[in-house]
Amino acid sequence: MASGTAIILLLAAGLLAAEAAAPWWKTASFYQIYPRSFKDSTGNGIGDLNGVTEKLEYLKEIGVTATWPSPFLKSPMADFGYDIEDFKAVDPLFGTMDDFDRMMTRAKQLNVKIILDFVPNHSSDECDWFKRSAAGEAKYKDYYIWHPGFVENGVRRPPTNWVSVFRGSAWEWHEGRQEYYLHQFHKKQPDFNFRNPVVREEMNNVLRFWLERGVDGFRVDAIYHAFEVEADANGNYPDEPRNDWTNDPDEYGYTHKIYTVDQPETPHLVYEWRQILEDFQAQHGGDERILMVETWSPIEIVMHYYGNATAEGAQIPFNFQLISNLHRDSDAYHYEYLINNWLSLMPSGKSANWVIGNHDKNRVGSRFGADRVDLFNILLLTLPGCSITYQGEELGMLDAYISWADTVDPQACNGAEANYMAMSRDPARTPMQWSDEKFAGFTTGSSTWLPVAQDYAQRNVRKERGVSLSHLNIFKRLQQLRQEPSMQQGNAEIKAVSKYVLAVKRHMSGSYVYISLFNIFNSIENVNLNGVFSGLPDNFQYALVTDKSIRQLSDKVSAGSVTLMPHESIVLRSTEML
């Protein structure tokens, strides 16, 4: 009896001792904060970071390890913050560097860590940098890609065909220059000139002055444009060839991106990051600092941002499968198949990660629908390594209706008023609802940048605390089932149980069995588990039950016949440990 006391007490210290090696962020929850859709501190209808500071208890109260809200320095707002002016000072709009420190002190106080949203493809054309270079000021010169063009039959025309994002030619005659410069983004947006060291240094400085004001890491903004092809001999680029998606030139898909985007020296600057990253580390210590790194790339070139076998990349590396490539129509085995082809393809000891809404995309429940919100984020924090979810979604926020009137995104106002609203980012970008007051508490003025989502007076904060399955304490729920053993370290399966239902087991040795299952569409289902999971035992309990479904937590229910209402989602327990 002595001796059996002593090994459960060993294995008990060998898995707590292995819970603290583990990196925080592995299995992490990450929430992403849109600073003036968040909260509003000063009645101005703009959200800021004292009102991120208001509301990081609210982050803990919903099981949040860290944060990273979007960018909040100084800018002159052409992208609402990502064209940067001063990448080491905040936006007034926003408020001043104190109230960053204090931010940072209260987050600190409640352990939410702060991930800093760093720019480093382009600036802003008022920074002080680019205003330099257009002079042609010999430090300042090759700061940004720049080139005189062509003139044919008298008329100058651009370097090459090359379109940006947001419409139109990606190159922006300067007239003080008498040069082209290349913008991917907004004409606003000039692209940094990482082929010079010196850029490369003046980010790498960015970072480091950011590290020293307490960040825990950064999130990297659309890092797959960064480089373009090296120009020639002669400093020219060549055109990309076309696309047949459109006979629009100005339609960012009427080329085919072969040269402005996942050049091959593009991951090599992430881990030129990490390394700085690395440095501050040995000569600071304190909990791990983390790179995330955005890039809409092919699922192989993502891989790449990892790292090699010389050198250590990005930690989070977006897994935006189930963003792109889901769909309101997909099934089982197209969920199954982008989980394991993830987790196949992943650098051996590296983590996932899982990522279904961000800024850019509409919400989950516009996407899927409004009936699939829990089953969406049950499946993002049940999943295996870490999980990143976009403000509201927790509450199952909808997309708000944007008249063109009120459409203020430039992806959207550079078209048409025809065709904005499948551009526009705004009704995902719309005021968090906190609560059934005037402009769903966000604010106490008189307006809001945007407007706020009709349904807000069902769909907020303060109602769904109330309502013991809505979609908030499902999400509160589905943090507390985090924390167990099996979800934290086991082993996980993933497995497609029909065209209908998805099932996902994690377990541990010497802890509980957990299994979530996912009825994907509009039927009743039964599923025999030990059709899909070999070795489980006989009898489980329901650890997490929604709205939908007909039993409740803590049921008992046999292995051999689990039932799932339409579109349910559950947790299932064994009632034994394994």
Ligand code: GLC
The other form holds:
Amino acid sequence: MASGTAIILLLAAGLLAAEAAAPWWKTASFYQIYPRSFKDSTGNGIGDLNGVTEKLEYLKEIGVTATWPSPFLKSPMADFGYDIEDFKAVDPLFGTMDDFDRMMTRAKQLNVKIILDFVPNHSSDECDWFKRSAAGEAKYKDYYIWHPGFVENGVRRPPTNWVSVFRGSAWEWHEGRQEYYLHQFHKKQPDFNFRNPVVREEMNNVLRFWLERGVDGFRVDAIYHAFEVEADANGNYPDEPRNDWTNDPDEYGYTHKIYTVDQPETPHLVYEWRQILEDFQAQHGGDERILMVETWSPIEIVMHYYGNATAEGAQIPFNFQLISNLHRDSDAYHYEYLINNWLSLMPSGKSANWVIGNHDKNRVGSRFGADRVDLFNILLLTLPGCSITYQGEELGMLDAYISWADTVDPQACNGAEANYMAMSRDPARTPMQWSDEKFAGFTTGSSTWLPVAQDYAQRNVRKERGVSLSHLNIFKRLQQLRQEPSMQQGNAEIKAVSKYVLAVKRHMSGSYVYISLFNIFNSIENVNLNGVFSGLPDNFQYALVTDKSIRQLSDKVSAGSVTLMPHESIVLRSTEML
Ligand code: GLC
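What would the structure be for the form predicted in complex with the ligand, given that what you showed me was the form predicted alone?
Now the complete complex, all chains and molecules, led by this one.
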């Protein structure tokens, strides 16, 4: 008896230790803020850091534990902050370094982690380093990728056929230096030369600078572009092979990207940065600092960013599998495959993350249908690992209509009016909808940098707070469910019940079994869960319903027969613990 008690105590102590040791980010709920559009505190129609600080309590209200604001550093704003002029200064449009410090202090009081958007692939052409590089100053000469190009029949042409993500040649002629420089994005975003160790150290110092100022980690922008193929002995670069689906040399898809992205050196850069975080940690203690890396690469390559046998990499290589591969007509088998494929390819001991939207993609409700907003929120928040939500998705914000005249996104402006809507990222970047006041309560000013979406009076934080089954309240309810032990640490089984219904089971002994069910299409479906999962308790109750449901919270239901209404997603909880 006495030894039995001792064992139980030991087990309990072990569990507590495991809980204490579980790093914060593993089951964090991340929230991406687009600062220009979150909250304007000055009335100039553009959001800012004081606006973010003012709304940190809202993040707390909706159960968010960490936020990643898009860049707010000094920038000419050719790509709205992704073109950085000074990597160690706040842009006056967004505030001051004191405002940043205040935001950090408030975030720490509320226990909301702050992740800095780190943009290493390129700087602005107005960055001092670029100006000095263009002037040929010895130290800076090779900070960027330069090449004189070739002269044929008296006409100068760029060094290769490489194309910019934002259309047109990836090479821009610089009159001053009489050479071309490489820019994989906008011509005002020259690419750094990461083969130059001085550049690497410069960027390492940027990381150290912001760690010192208290950030909890970095979202690493566009990492797969960091290296290009090495130049040959003559300093020349090879053309990329052509894709045959377009003859337009200005279209990004014109070449097959074998020399400009996903070079083998790139994950090692991330390993080097992880080491900087580890060294900082060793010196300063505190909670683990993290790296979240953006790479739109084949899944096998993405996995390298987690680390290798000898080095740790990013804790969170963004999982874009759902964003990139799911479509409106994808069936449950497709969802099941994409989710399980990530989980099975992930190196052992690593954690998963789930993303469905960001500032570069159309709104979830516009891509998949407004009827599926809750479905994706429930999926992201009940899968094992951390979730990453883009601002406004908790409200089910939809793409706004932005006319050509109002369009500001360089990715759209570099193209033509005829197809700008297919390219524009503006519709998902409109101001956050706080209330039904003028400009959705985003600003007290007289205009906004992008128009507010037309439906703001129906879809806003204030209104959704008051509607029991609003997207917002479902999001909040999910965050409570996420605190349950089975959701935090339990095993996960993801199965398609049929082509229409997806099921996610979370369970651990000594806890309730949770099952989320997703009816993807618009038919009524009946599900026998015993045929899907083994060892289920007989009885469940509704732990989360949506406005599609005809059942109420806490209603009882048998595992043998659960009916789902069109597009309904629910969470069930076993009435007894396992
Ligand atoms: C990333 C950002 C995108 C930006 C690009 C260039 O993909 O998410 O918004 O335009 O990098 O920095």
